[in-house]
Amino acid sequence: MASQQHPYYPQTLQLPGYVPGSLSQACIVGVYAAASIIVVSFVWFFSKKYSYLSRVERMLMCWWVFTGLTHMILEGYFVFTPDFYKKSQPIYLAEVWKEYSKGDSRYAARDPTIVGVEGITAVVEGPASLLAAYAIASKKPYQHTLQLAVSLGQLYGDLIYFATVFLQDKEFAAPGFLYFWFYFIFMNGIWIVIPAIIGVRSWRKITEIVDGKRKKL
């Protein structure tokens, strides 16, 4: 049986067995936004019990839990479900990637670079992000080193993600403001701006600690 015509670019992309998404764009984006708000709100209010934490540290905990769950659940599903575009049932995670692939068809095409980057992100950076939130709450001595390491990993992955698509100079996003500027640029840009800020902060904290110990010698 012939595959249905997919909405991805280039339209010559071969996706045998493709099944169109059954959830609306508003539903997919709305559920993700609502789930993100719930997670961030829960961590924010839960962290109140740690009176020794500053407001910035509590905000960092929110970020690390949010990004960790995003990496492990969303990106983990993509990595370990190569046939997501064939799903005929309205499975939310499959619908997310069917929709997001309109902004970057390399996901539906299972581009090796994308699968590799997302695999490392889901398996390594996801759990490490949750560990970073725990380290902040517990005031572990490795908290800044871990935050710096994970932030650098996120930055590297995102830079590879952006660089490869522009170096290949191929069609990858469907026409329209939403698919390129919101899905591709804005959503991925978050994982450049925030990790960069956290990385600089952690670098400074580590430098201050090392310098303080050096002066005591």
Contents of the next structure:
There are 2 protein chains.
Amino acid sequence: MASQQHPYYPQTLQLPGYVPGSLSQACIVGVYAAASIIVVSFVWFFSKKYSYLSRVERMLMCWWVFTGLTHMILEGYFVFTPDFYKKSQPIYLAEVWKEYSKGDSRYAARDPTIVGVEGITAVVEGPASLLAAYAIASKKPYQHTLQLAVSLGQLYGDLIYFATVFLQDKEFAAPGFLYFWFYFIFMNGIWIVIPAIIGVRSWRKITEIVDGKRKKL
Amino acid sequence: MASQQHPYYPQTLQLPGYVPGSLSQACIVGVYAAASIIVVSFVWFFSKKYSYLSRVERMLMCWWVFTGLTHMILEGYFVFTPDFYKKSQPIYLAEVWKEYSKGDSRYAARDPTIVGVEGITAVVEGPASLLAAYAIASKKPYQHTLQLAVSLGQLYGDLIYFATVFLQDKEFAAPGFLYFWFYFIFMNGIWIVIPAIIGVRSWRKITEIVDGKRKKL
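Let's see the other form, the form predicted in complex with another copy of the chain, since the form predicted alone is already up.
Starting with the chain above, the whole complex follows.
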């Protein structure tokens, strides 16, 4: 397989065996968006029959299933497929990472920090996110503790993800508004904003319950 | 200031302006050990007069004050002193990092992942650790939540710290049993083992309280 010039930055990055993606950007982003909408809709309507769940609890379940599947399938594929950029077949998950690497070439370059953070995310936080959805639905006593723990893990990983770019002078995004602002900042920013909101909510819920108990004692 | 040959691995690492440490290893390790023993003893005896605190709670307070001061003073100095390896005066904190870099040269090299993890540790987890000691002493309703949150942060940071070494082929420790096994593995291993134990304890405490409340409702 002859090596091709790749579209990633810095252009000095060596990727022997690179094969360009064959799916369009619209197709890659569209499939992820459509799959996410289907998953969220399914959880939203399915959870409706449990009348004891509030709207907020159902929204949280949608988030946890969506984020859990993203961690396990999308990020899990990256973690266990070091040579995704060499795939010559149009495998959807390989195409996702070929495209996303335009926003952050550390994925194609297999930067150890990215692999470490994504490894924890895919292997630990992915299943834990699905467990959080189950814990909400079945009103488990650990539901808020688990949501807090997973949200803090997502926040920590994302902070390291951003910090390691801003702490060095290198450019990892290809030129273009879309790659830096949409792929790198916006898509990862989601996992700063939502875990921060859920983290604060879970913290408050736990403290309220503990405080209520203490006043009774 | 003329650049000196440095004792760190890989030997190809460029450290212009490096000045060798002037304190002995025994002195550096001894001062840290002595300071830690003084802090722990102080918290242990000081907390004794609060008769409502259990022995376990007092031990936890010792840990949180010790780890909080380590994060803020030792690791805080590293985060805000990029040129510690150039210091020609025998400043104790600079000497610590000149010595520790023999176990992990990424400190001298200012690896962005190390700076990111240490930044979160020094700035967020340090003060939060001291707050945890205060929360235990004053029986705050958030004491277990805070201990869980900080322990998970310490665990996450340490996992990334170890993973990023084992995910690459480079050697960051100078030759010698002491540098790899004592500095790198043992000293950092403490922040895997103790946060894991405290994390499990805090999780259980929260779940017991929530569960107790639920049975009453």
